[in-house]
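To begin, one chain is listed below as structure tokens, in the form predicted on its own.
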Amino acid sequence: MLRNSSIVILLLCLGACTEEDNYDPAHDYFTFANVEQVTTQHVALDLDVDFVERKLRGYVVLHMTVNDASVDQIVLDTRDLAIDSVVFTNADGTTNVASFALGDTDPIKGTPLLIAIPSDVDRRKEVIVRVDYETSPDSTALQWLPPELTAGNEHPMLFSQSQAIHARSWIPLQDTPVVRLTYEAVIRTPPDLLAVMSANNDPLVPRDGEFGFQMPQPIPSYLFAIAVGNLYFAPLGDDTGVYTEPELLDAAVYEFGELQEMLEKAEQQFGPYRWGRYDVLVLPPSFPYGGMENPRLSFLTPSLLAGDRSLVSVVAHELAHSWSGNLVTNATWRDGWLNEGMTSYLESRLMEIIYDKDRVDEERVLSYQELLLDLERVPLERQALAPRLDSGNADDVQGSIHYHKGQLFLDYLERGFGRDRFDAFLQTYFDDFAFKTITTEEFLNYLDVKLLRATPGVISRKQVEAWMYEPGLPDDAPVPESTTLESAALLARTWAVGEASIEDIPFDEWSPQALIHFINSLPPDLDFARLAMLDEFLGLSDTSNAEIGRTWFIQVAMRRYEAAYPELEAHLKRYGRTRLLSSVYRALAQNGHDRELAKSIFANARHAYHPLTISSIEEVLKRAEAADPM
């Protein structure tokens, strides 16, 4: 049985396939390239940064791997590149010129390159290929700032966001999360900026325009990474340290004062630390996400300043994502809770050891809901923690369910084998698959094995495939609880009625947590003049906090405050994340009233959003157009 689905599925990617669908679940579907022929061992790029044509420029050279001797081309993923000239370079040093051709176009996947292979080519040897080219200024990888967009307002900045399949947009490879590679590279930039990668930044290195990195352990490509800009460095520790604009530095060193103690307790918990140092990068208010876990380089959002270390779970999450992710990665996207589930669960046991339970349960009963309200929104077929996944878009399948649902699943193996056992499989299993790729049923036997039958009688393989292949949550899944939400919630519907003052709620000892669920547990229809008596005690429309002003201007659309209308517009437009942008937007588009304002507002923002952004923020709209034609 099922909670939360009208309608029970079994086994939707696996039972429903027949043998004439052909579809495999361990294929990736959104990669043109041949890496069954040949495999690509090593990256080296040459680039050159552009800010006036807002283009990379240069070469990359790719040492590969022949298993198909027969093979005679080579595919790449691309999109929007201009490809200037292939050349292949033999084991003597001669080289030799390769025709190519780029195929046709797809909207999702981009464009394949096709490269053939000489005939004189030894294929017994690694294959080493020179791509000449150059970006496109729409990449969907790459933002070009200009310095009004910048926290100086004085030099430029580019910064770039891979994952899910947008490498392509920026470097010609196998753009797989099943192709591990080390990278080595060479970047050129105006005079007075900083390059960063996610390789092995050096924080002394002379500003001189010429930028050298080596990342020397296999990362998927996703994980290829570049920053550049007026960017200053500040240490937190012996291994740890923080990039950004000088403007931002003091703040970004106050807020993640405590990170090198968070990487030593990371270690104490899951196994040691495996990428050398580990910084953050604290990029402009455009940055998509609350954090991308680029290996050595976190990228962050500014939104996380928040003055009081409220919102240090993100840097927790992306610091967990150094052993669920990078160092073992899903092979599929469609595996991609085995990244996302893993690490979230990560990050609520690494925030056990820095705050304690309590807080960290009522980030749990947060999670919770919004595993609900998505069960509501994303389709049944893409509802299970791994569902069949050979269409459609990599970037957004599930919404939150491979966070959430799959860390409720982990949160139930938990629960079922006891803390210290689940702690040695966990520790096991990141040795086991150390700089590996893995899929679902990888991860399944392998729980088997190490957990399943090893103390049978707890859980059964059946119980732990039906969070793997149906919609929905287990009957016997657990149900986060957090006394201090509870009692939140409580003088929530106490205060609205008037049988509280607002005076007496203890808002100065609450989490901002327990103020986000006290806001999300107002009635209905509470009238507007207790809104506006909350706002003006607590200045919700002014708040710092951004989780605080998402959660907020939900409301505020949701109920049509107009009141906090002018200052709902300046959240879209101070804040550049997703998270924080596209929820505002669906309330404010779906409250049968203000969808033309919505739009409204996004057409003057969007110039400072990332593509990322912008196309989640379109199809927030499109759906709710269909939903409501008007």
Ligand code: BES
Given for the second form:
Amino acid sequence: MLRNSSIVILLLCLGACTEEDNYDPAHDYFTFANVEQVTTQHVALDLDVDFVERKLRGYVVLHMTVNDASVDQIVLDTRDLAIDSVVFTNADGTTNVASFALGDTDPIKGTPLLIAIPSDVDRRKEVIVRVDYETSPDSTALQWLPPELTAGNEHPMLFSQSQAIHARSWIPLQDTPVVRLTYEAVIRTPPDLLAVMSANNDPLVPRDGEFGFQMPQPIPSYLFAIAVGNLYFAPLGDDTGVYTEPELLDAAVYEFGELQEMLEKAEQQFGPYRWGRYDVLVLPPSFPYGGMENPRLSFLTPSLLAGDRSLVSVVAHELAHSWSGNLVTNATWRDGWLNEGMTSYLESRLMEIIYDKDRVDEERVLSYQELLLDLERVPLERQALAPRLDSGNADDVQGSIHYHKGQLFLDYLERGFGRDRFDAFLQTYFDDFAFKTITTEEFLNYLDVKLLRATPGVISRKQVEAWMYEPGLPDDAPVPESTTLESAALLARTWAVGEASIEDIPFDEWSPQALIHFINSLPPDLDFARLAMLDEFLGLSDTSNAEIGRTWFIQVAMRRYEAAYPELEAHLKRYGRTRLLSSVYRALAQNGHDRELAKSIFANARHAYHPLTISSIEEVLKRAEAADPM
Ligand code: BES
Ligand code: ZN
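For comparison with the form predicted on its own, please write out the form predicted together with this ligand.
The next block holds the full complex; its first chain is the one shown before.
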């Protein structure tokens, strides 16, 4: 009998590995840190925010537990950091200056900082090491926004995005989710600005240029976060509120008006919220994601401010990460489905409680459609939920597969075991693994004991492993359905061939999701006269709903409907969230004619984009070029 781990390695290796391959699925291939020998428990940050030089400058003190007393070196992750000094503090208060060196730079992982532990440092239990450093203006985690790129046009802004492996570009640390640590920080800013962090923000703190923070719950390094700007706070409930620039505050208060209720419903459903307050921060358009689950303070794109609360599932998603991801964390980026798939599933459950099943079924169908498209695009060896991952880019491993296939897998378990049993399973899962990290295989073993073998004959371990380690979807995977979306697709087809009139389509009764499905279901040979009629009737090119805009402009680009190109260009300049941009650029660059146009719009727009968005779009344009070298 092969042991489970060998089976895992065998399956992961299909096609890719050689006999002597010693790939270890539980190993994090995206860190240099020697975590087996020392692990960080706590860090204290002391940083000045310099908007003129676009640098953070100061020091970090790392409190580390020694697991192996023979250790003579500490390796930390860095990227583009300038290190000034490294000093150890002994139990009696005396200090030892340490020698250190930067190792060879890897284009993905950055540069290891190699610290020699001085011989007279007592390394039996704990070491305390202070690193003085400054960041580079090109730090991959930090975006330094000039006033023009903020809503108010008057003050600069800074924000971080540490996931997946960018914390190392603003703090030298063990940048791997295997390690959980608490933190405290002192942040000094120019006067009048407010600093916030993924920590205990005080809405009433005076703006005197110095801010103190505590994060008492242990978190992985990718959840370290900071933002500094002309930010103001408005409460949404007793434990919830929103920070943003004053220009956006009213809109944000309306859009996220249900946040307190969401938090309360989430606690009833998933178990206690263990982080204190839950606030959100609405950033300028260049924030590269829809949202980022920084603990106690999710960061959000302003493109959610649609004015009708239609995009709040993103907030439900970030809130749900307070359980899946922040409380129970993927051990490595290969296990990312445990964060993102589980969270997408919890998001859908939360949305069902707050709204209704029909709305969520619509979102399930749209996710499923995106999954089918990704399964056509993503290479087979990256289609497993837990793919082999020892190279490549840790940020975008496999498109939306961790999200949508992961969610579908949990729908499958729910359907198999029934909601009640599955809900009880989830609550114990969050309790048993609270503040821990977990690999896919640990999850499988737990699932095996608590569900598969406890209720035999429903779903087998083998069936579950197919989801984890094989490409595509198993034959018995659920297929989401929505009657509203089905009728929208049918109407798209009948209207396209002139069998229905536009006035007869109940657009007014439809959700944005139904309209999105209608647009996606238009046949490829639809004539431009009909596209123009639709645009005119619904104002698609001028929509203020970013997801409708994304859907429409993908069609505009694929079909080369040039009448709407000016508005397409405006869409690409208005937003900065990668999801809203990259698929439109891809459609334009791959329609066989407009690659140069895509490049020139990008050249004009890129100064307003985040570095991570810029690299995603460069990748899209590069692939378009490789697919079709004109
Ligand atoms: N944690 C992710 C964002 C992320 C993932 C950043 C991987 C870096 C690497 C966040 O929770 C997320 O999933 N955002 C989505 C929201 C959506 C799925 C509701 C996004 O930004 O599109
Ligand atoms: Zn997420």
